[in-house]
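Take a look at this single chain, the form predicted on its own, given in structure tokens.
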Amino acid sequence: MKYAYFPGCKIAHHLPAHGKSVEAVCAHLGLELHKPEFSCCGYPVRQESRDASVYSALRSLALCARLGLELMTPCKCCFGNFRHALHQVGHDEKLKLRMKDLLADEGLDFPETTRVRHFLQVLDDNRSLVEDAVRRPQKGLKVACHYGCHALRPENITHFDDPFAPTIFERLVALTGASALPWDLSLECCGYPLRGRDETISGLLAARKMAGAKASGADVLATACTYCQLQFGGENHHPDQSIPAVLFSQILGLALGLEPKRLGIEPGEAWVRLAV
């Protein structure tokens, strides 16, 4: 099976650990991820420019129907606003021309049927080649899982999940030997969309979030997207009131069999003790 990777602007300079774990993991199991020369997915300017917001989003598409491939993301940012691009073009035939010629422009076609993938979708496509590979199931670890916005709101653009009832996250957890546990918070707002806004209040989202976490009995908040991750993880953390934020591919990466540091684990991260 073989995807057109797109990391997303935020990874490379701000959580290699989300794409190393990424990598590792889909290599593991024999995911083949092909690397286009992306732009941005468009989603930073989407409240300036919707022209260039949706063309940015359309061109990475057209460079995977050129090769043949779906896209697949880690991000649900980037997920939601290739999904959101992919609606504005189908229900407006004024923008879908403008953006033909833009794309012509580059020697690009149109892209009428690439689909856009979230990497937890991927997963959950082959559940049973995930199940085969678990090596070292993660049964001491209770999980509260973070669904982020973008991937579940709107339904009807992003077709990810229920939106009022999801119940992906919590299957891949379950393969995994870990035990999501239920939290009243699981489908709010991180309030990464605030900082740069009002960083007060996105700090108290964030601090909320991670203390109904912890108030679950979870031992980790398990997140699936790079910006909730730099949300929960950067200095919105407050250790006396909330619990670990880790990525879900690590998870999954120590249920393989993988070593740490192939999932950019840090030594001495203490949930790891936890679960392996």
Given for the second form:
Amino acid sequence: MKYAYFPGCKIAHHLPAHGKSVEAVCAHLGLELHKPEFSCCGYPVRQESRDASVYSALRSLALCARLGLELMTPCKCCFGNFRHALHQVGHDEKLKLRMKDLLADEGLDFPETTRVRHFLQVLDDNRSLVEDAVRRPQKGLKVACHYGCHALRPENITHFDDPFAPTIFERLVALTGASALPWDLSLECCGYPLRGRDETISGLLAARKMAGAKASGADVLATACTYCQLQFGGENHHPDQSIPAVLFSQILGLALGLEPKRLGIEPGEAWVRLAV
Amino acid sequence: MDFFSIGLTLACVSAAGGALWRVRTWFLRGKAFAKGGNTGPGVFRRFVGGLADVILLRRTLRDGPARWTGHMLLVLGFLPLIFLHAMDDVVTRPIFSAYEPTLDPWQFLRNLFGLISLTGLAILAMHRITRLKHESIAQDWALLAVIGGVLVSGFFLESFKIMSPGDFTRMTDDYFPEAESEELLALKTYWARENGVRFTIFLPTAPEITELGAQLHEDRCAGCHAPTATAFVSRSMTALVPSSMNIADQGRTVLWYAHVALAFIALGLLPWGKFFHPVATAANLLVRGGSRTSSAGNSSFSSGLALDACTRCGQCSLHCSVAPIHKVLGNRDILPMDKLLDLRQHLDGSLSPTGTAALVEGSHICTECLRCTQVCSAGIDLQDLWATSKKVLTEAGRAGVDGEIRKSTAAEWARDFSSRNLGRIGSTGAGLADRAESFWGCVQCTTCTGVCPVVAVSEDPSRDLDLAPQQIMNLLRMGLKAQTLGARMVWSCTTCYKCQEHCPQGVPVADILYELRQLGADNLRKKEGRA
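Right, the form predicted on its own is done, so what does the form predicted together with the partner chain look like?
So here's everything in the complex, that chain up top.
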């Protein structure tokens, strides 16, 4: 399988480990990633301009259409905005015409059929491939799955999973040998969208969620979105009130038997010991 | 004082004074950015890395061979011309005792280096015309024109000197004053035939005269004059002047003034804009020491230098992740190359209020994707400049749309927005907030408010958030859009879409909140004169 890989803007500087681990996992599974020079998905500017946001998304989709590839992104917000942009042009003929003009300006055709997939969906499509490749099951690792809003909702636009009782993340965690614990707040927002806008509420949302994950008895909180990981990871949370936030691509990578270094895991990250 | 010394003095004063002024800004501008010292690899590795970037133009090669080849040729041709030709009295003559500009290899090399430079310049000009026309401003074309002018005028000057009978006479008066008229005629015959001087008198062709001419040339001229054919470009260019035109003497004088004046202009303009890039960019590459990532620990000096090192090569803007957003919104400060220009002006305190508003918007639309930093030929740590300038602007109360809205209360915004024609997102968007159908089914069941995580983390939502989601829907249903636009609930919506997903009546609550923010942003743009 071959995909046009859309890392999203934040990976290169703010979260290289996400890109590293996703690419390592895909390479190991034989999922070929093509890397054209994409632009922004349009999600960050969606607060300010609908046209700018939709056009940004369509431009990247048009590049995929030209390559004849499906787009695959490890970021839930990029995923959500691509789906949203396609929905918008699908329901607003005038918007579609404006977008077609802008694309034509750059010599691009309107991406009528480009399919957008999230990294988790691609893995789920290739479950047997993943299952066969697991070398070091992460037995004993208790995981609280954090779903990420923009892939999950609104379901009629994103078509990601059941918006009230999704199971895709737990299914994939089970493949790695780790156990996914049920917890109340797994579908709640991480609060990143309010970073730089309303720091107080952003911090409260993250803290509430982190407290819930810790209370569930999980060892780690697993994310599959660059923004969610940025919100939960790093030094943002007090060690007494939180558990480590870990990228699912890193958990899977370890289960596949890949070197921690190749997955962007820093030496001394405590959760890795739990996993082996 | 003659033209030459006055011109040279003025040009040197301008170059030196301006350069000092530019270097001064490296120390001043970075102060807004002051942080810790430099971090990164060891001093030696950094020096080698930086030097390699300066000499080999490694970063320019990233973009493909054309621009690198052009720039390399221009540098390899132009530097020897500056030192060996323009500064021959202080460089070449003291080193090579037998130096004469009209002897080989100098005469030949001058043409060779000129041709190499001109080829390089042509490649760069072609690149700018084909790829960067829309991104280019006056100084981009000015630099190409001035350097091109110096080179072309130089070739024409030499070409006219070759043809000039006046120069021939000046030389024979000085170095062969005792010549008989027959000897002069023979020498002229030789120089006209062999070296392309254009005399207006009738010249004999008798073999004995030609032979005498050759003999005299050997005795009196050849010590200082190689055949002009080795000035292969200039000599060939004499064919451009029809033999019927007798303008070599006048043309030679005009061209001398043109060539020298252009060279002085180039020198005098050195501290102006991108003319300074041979100094500033080279310095920046050395300071960056080959690094292609961003480091948060840049010193205030290296930030000040980075702000000044742009060559306007346009790579950042061509590869910018948010270029499609620039295409829609049209604000040039969304693209790195122009944003840098305005950031400098802002730090100098000379940016207009409209310009500042554009800079603030541009700096907030940037997604910090690192690409401009990776592609920058000048090795500027743009990532760090953007992150820091965004912080500095925010601390100065310029935090973008969101920051502006939060400066006033919901009630104040309600008054402000009531007095304006808000327009509808319908003209640019879906117009959900204006359509009765959007709220048709709303029964004010408060499910949206009940599931909202933002409402959930507030102890007193009506105090903290002005309005609850279902209240916003109710006001919109009554057509009171302006009353909702400043509410903190609108601007602190975390966009999780739970309200929309849970609404039993299918009201697109989250999409409507998005739309209100887009409308607010649109109206602020109009207010700041950037619609």
